[in-house]
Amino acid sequence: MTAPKYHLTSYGCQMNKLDSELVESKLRQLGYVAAPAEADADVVLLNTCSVRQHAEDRVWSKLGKLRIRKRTDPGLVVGVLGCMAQEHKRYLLARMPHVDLVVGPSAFGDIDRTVEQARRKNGELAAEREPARTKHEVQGAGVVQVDHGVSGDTIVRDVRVRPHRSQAFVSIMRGCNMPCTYCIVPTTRGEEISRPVADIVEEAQRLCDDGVTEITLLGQTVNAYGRDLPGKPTLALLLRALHEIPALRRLAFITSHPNFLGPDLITALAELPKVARYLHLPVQSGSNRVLKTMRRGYTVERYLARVEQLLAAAPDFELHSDFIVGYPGETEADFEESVALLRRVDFAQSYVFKYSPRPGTVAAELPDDVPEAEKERRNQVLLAAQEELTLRRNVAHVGQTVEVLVEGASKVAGRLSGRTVHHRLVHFASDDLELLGQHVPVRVTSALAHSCIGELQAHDAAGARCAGPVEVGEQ
């Protein structure tokens, strides 16, 4: 008998790419094997993202396209899965009838009976309308699960299933418990529940048997790790634990909030030389006014405090930090404040988001006020200060050689790229994808305004590549 073949798409943040790879490991073990494109697969999943309108258009668009497949391929499993899941439920079936199953991020552990009891109801219909599928609207198996289930954290995970050979996230907590005003995760994914550190050593000593050795840790507000725990281990706890896998090169975390960055941290930071040298930091505004009505719970002067107790004791740090403009209410005086701050802290990287409602949140109840034409000026202005910093960042490497983690091809034909421990993207010439996941000196001969160019130089291959073959998991 031929194996079901599955193609998963992930929409969003790095949570939701972890959470397909835990469902593929699940489907794996029951016997699915990944198709080679979508229109090979029996079973069409996408894990999908609530944080921005943009992200469900984009699910909703696709969507759309599977309908028109499944009108000649009743036997068709379409599932959406994740946040979008979790917050229309049966919205979607409504919306979309054709659509299999709808499975919410507390539900991930069984994933692997609920699509094969959409297959089995795929396909007692099919045989039942088989004369007429032509004809009329196909209806789907309508399995929801978004409520109850079994939590992805229960996954035995096949450590194969990952993009990369050297690299793998860890998720460490689920949820979040803070009250930020424009934010559904806490609706999509729930309060925090965060995993014991014995199961998290775990599974990374597993991943790094594997050939990993950079791990990034995962949580919606990852530096608050352990609250609900027994003895409340820290992020700093956890990190000391890691850090003592011999393999293990390099222990990143995101993304974190100003209030938990904490004086344990700071000093693990400083001292645990494997941790990257970067610090994904959202401030979200420059304004204290603005910070307020999101509550985000602290001021501007409390996270320029934060930022110098680290600078003071990890100078070689760098942040990263996410902007929202247009937030209900925002002047031009509060953003002009956000572009100072941007440049007060002088952040390596910023993401810089266009504000936009979400259902369900408290901002949503505001006046959406602001003109998105405004907001796009406003976004186009934060960025282009951005880019001028980071421009300077890298303008300064040239001419350093730097420890280079080799992640794939370029974009540019003939060129490989990959990070530095600061998390900055540097492109080389070569086509020798033996350097796939090895750490390779590259030393700086050109800056541009989101990356570097270098020339690799001679190195131990030997030393610096990881073992093991991995096994490509579908994104």
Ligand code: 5AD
Contents of the next structure:
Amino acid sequence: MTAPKYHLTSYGCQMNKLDSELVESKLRQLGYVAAPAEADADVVLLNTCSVRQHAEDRVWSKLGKLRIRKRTDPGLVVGVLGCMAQEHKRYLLARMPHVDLVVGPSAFGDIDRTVEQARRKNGELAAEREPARTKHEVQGAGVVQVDHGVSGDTIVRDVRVRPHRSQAFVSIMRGCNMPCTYCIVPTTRGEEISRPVADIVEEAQRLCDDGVTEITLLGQTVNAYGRDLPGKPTLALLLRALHEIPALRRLAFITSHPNFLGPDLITALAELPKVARYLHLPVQSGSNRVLKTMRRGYTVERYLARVEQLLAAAPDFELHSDFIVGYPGETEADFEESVALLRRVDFAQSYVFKYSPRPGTVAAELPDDVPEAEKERRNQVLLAAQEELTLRRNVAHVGQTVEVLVEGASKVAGRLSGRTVHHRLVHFASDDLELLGQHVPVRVTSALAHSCIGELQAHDAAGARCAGPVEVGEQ
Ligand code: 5AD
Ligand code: SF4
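Switch from the form predicted on its own to the form predicted in complex with the named molecule and give that structure.
Everything in the complex follows now, all chains and molecules, and the chain you saw is the first one.
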């Protein structure tokens, strides 16, 4: 029997991409192989995101195309995984008979069995394998595994399945307990569940044994880590434990919530030299009125006080943020306060999102009263302000030599790309793929809005070696 081929596409955040790696590792353990292209796959899986309508629309459109393909290829197994599976399970099964399996983000732990069951249901897989033993609901056209699944964190990760040789993501907690009115994540991903310190350290150690030198810890509110665990270990404690791994050279974590940036974490950030020098601390809005209606749980003043405490203890830190523009009731004056705050904090990087009502959230009950054109304008204004700040910081680096962890080949031929401790993207001329995964000195020679260009400096060949080339985006 030839090995079944799968094709998996991720539509969401870093957590979603890491989930895809875990799903792949599970399927490969069962003998599945990655199809070179979607058209060659026996099983097409879409790992989806519900955070904004735009992300969902891309998946609906892809499902439309797969429906047409399935007319001539009835054995094809189509699976919707992740947040949309959780959010739209009924609709997917009732209205999309070409969808064979629907697996929510808390049920990736037995994805292999779910896929096998769907293939069996499609008649593709004869009874040669054992029937699935875990509890799957079989509804209408497809197999559903959403609310009662086995968590992806039970998967003993195959550390070789990862896109970058020198860097890896590690999930330290799932779900979110915060009450932000606009956000669908607490619904799709459920309550906060932290992984025990020992499990995380063990996984990180195995990754480092396999050549990883940079680890980014993931959680929706990563700095609230541990409050659900016995003994309440903190992120600070976890960072200190991971810091002990000799081969690890850089340690980052995303995404933090301002309310959990306490003194113990600030002290750890100041003391631990391997910790990357940026903090992704989304503020969402610069207006106290909007923050209150968003139920973010802090004021602009409190946010600024936390940032000041951090910078007093660790002045080399740079701040990154997320902003939402066009939240219900956001006036021009509210928006101007966001622009002012962005400039005042002097964020090094910001993601700006146009408010998108998510059915079932508190904010979805409010009138979505900022017209689309105005949301777009505010989006552009805030992005332009951020670009100006980012460019200014990049220009200030011209002439300096920075340490770059080389990630891969740039889209521009003859160049490699990597990131600094501040997560700044740097491109430099070289075609020496032996450098991938190494930390090398690069002198910055020019600055662009989203990256720097530099020249590789003489260095010792220290650092991890890396297997295959990876392409990194370049503006
Ligand atoms: N509309 C627009 N942006 C949103 N975000 C979360 N929910 C929404 C929504 N309904 C943004 C927030 C969050 C980031 C991951 O996505 O800024 O920090
Ligand atoms: Fe969503 Fe707020 Fe939780 Fe972030 S903290 S995932 S914005 S509910």
